[in-house]
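Listed next as structure tokens is one chain, alone, in the form predicted on its own.
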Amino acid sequence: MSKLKGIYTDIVKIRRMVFAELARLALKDAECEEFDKIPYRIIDTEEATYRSSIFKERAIVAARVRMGLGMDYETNQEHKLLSEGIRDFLKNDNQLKEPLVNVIRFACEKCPTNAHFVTNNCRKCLAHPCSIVCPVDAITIEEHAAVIDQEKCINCGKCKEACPYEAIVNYERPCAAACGVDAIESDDYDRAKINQDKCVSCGQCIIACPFGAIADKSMIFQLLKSIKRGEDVRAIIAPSFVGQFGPLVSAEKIVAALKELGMKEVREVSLGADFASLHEAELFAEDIPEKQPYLGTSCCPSWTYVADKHVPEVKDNISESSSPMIFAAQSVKENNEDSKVVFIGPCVSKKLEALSDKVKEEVDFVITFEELAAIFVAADIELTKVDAEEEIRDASYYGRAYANAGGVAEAIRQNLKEKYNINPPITKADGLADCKKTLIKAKAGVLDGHLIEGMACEGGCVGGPGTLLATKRGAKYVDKFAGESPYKFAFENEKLNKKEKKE
């Protein structure tokens, strides 16, 4: 997990703020040349504050805005108007496309990559353990410390392990360090580059840089867009909302400032949640171990990606059962074909599964928290002073504790012993590295007979990209209000029962 999670700093505070810039456009039906003036809004001095120069930080916002319009970024080697190429997009595109996680190359400080140094802490010691057990003969002790030769060194980590004063440490480019399937890599200038054959688009390397070298596309301002046009547009909220907009603003108020945004009806993911955890839970009791060794469940999208691109060979155990992001949009759009459905969540992977053949009907623009954030403060909505309205009853305690690390397999596993009589034993991987290494244990036979839940982000959910809290704080925040929920298991849940009455 990143270091950076959780804290505000002026990455954060420039992604925020480029967000709200682009709703408040969006909602006031701006002109595509006030696009030009927002590098100058955000960035407003005349001396550079983060970088090499006020020019370059302005690129580098220029670039951000485009991407958060859903566009490809330019690499801006001859100078063009943001507006230039906007028109045309808004006009006749206007939607995502793939990659969805880009770095913007000219924000890349080209951060070493893996790598051990000796800091200032060596004291030259007449033991020189370094050294002694250095396989490569890459260190030798030097007038003031011991030197490490790069060109030598095979990073093994013995002298680091070795040393009494703990002076060796290593280094890591934080954005590789975070991706745990291997997809950063270097370009010719030797600044990260994502490899789209590897990306599952969770979306962890965006908040490991310590740039704000990488981003992902948005849909605020098509979103806001089809509200303006007076769309019918419905949201479908993710359960790790709780909390995400601070102590004082509960679930209610949060629901009711969607309103007053102008969404006709807000409805807990949860609900998909509880409708995901008795399909599965089916599934398991028919296919385990009769027809296949073992069952993945389906919650994360970038779990199923690995699944997908770095070991093929069980993505047939993955659960095609939908997302609780498809299963909330279907009951929304039974009885209102005609409306449009955005899903709220913390999850950038999201946005690419909505792109899907299989989802697209059912999903029409998905945003974060923090895109939600900044849409709020461009529409002037004080979530602290918002009349909170009727409480929020849309779900069991198992699927609002979806968003938490293990609370996928646990819901899925109440259903089983409450339902079928069956308790299968669990793993659970939680972040992206552990997906991909218990993936190759299952298609070992190791995991055989297990429910096995996949979360890209540590911590479940509330450790997403998009969310706004520090992911021990959000899972706080979820456990208390899976407790206020009126139902305990998806089965006792009369919005489940209403609907298999009537199928």
Contents of the next structure:
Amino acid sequence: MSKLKGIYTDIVKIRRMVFAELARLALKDAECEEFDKIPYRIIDTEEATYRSSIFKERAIVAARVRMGLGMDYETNQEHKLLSEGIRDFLKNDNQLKEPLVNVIRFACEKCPTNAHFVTNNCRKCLAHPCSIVCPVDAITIEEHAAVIDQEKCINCGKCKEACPYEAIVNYERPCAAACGVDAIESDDYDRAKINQDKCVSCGQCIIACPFGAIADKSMIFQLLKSIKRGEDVRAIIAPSFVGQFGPLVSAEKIVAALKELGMKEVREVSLGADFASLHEAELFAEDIPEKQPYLGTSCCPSWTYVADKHVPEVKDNISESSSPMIFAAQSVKENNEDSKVVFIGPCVSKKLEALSDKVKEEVDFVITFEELAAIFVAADIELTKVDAEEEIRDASYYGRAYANAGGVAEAIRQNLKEKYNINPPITKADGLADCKKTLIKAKAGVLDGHLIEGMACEGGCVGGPGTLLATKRGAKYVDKFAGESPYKFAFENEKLNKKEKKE
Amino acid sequence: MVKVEICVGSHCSLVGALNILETLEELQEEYPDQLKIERVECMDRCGDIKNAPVVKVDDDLITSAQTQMVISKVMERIK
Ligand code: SF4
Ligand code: SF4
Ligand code: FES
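Here we have the form predicted on its own; I need the corresponding form predicted together with its partner chain.
Whole complex next, starting from this chain.
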């Protein structure tokens, strides 16, 4: 997990302020020119604070504004007011399009890729074991210290081990180190560049970059406009939501606040998780091992993209079942045909899932908890003071526990045990790199007979890039909330039975 | 005993109050008898979000609070 996950930095602050500004302008039906002011409102100092120049700081905010609206990244080669581009975009289809995760190229500080450096701990010692152990003769002892010739260095790390003063450090590019599928390469200027053929839109690099040079796109603006137009917008909220908005804000208060914002209805995505876990248990019971050797879960889109893009041979063994998001959205639309559904979650790649042909009709918007928190601020909804009336009880214990690593497989296993008397071996892939490794193992046949859970974010959905809480804290809230569910197993969920009976 | 009131309202939470709280809670594990943390509703000081997060260390009101500021204030008093 990136070291920056869960730490509040100025990067986080700027990102959230941009979201809040976009929400504010959406809510007040502002003129397009107002967008030009956002960079000045957010960077309101006289001199630069973070970068070489204040103009660059503002240009980066402007790039974030564009992406926050769902627009493409643009180079700074053409003269154009921010608002001009926005006007065209909003006039036309104003839909977010791939690529979802982008490097803001002029914000990238070109961190060296995996390199060894000599720090000033070096005492230029007489023994200089570093240069003796180096297998490619890359180290020379210069006037003040040892120097590593980066052209020759093969990053074997032997010098680092040998130095008695811990003078040699190794660091990787933070963005590339966070990317478990090696999608981050370099452009001609040595800046980070995402290879979209490899990227699975997990969003971990967004959190990991210490210069805030990577951002995803958002649908905040489109969502709020839809509410403002008076459309029938209904929310489905992912199981990791509890606790994300602070210790005084209960699940019920979050629901009440969403209604205050204009949502007609709020449902737990865990309801969809109950449905999905039953469906996947059924698939497992019917197909394993006769029709397919093992079953991979379906709920993490990045995990399924790892299969698509990196280990295509295993694709057919990842469940075809729809994700909890889709089931939850369908359960809303079933009774409310003309409604629009917004998925609120911790997840970046769900934004992409929602754009796919299969899901487009079901889910209209996807926003993150972080984006929602900014919306509440822009709308001046004080979460600690909203009145919560109704209890929410849409899902079972195991459905709510989907948000923690291991929760998905456990929910499916419980169904298999109780309904089919099967207790399969379980393999859990936790984090993107682990997802890829696990799928390669599966391809080799090592995991035959297994139920395989894949989560691109370490710790499960509570570790998602769109969360506000540190992963461990979020996990605790999820456990507690799961314990408060009126049902233990998915098949005991009354709301679900109603739906199943109908079919 | 140092008493810290930390606002966990919408504005303050958006701009880092939850992270300050987390560090405070870690500190409390070290000094269970010397530190009392109260999580409070919006203190109505966030009209301009630049003032958030708002934290009170005993009678000392800190606006635009940052973790290191709050912790050093608390530590001064614990000693
Ligand atoms: S970590 Fe950030 S600044 Fe460094 S190379 Fe990656 S994108 Fe660029
Ligand atoms: S796969 Fe994830 S970490 Fe890698 S480039 Fe894409 S979004 Fe970033
Ligand atoms: S949210 Fe902290 S003062 Fe209002």
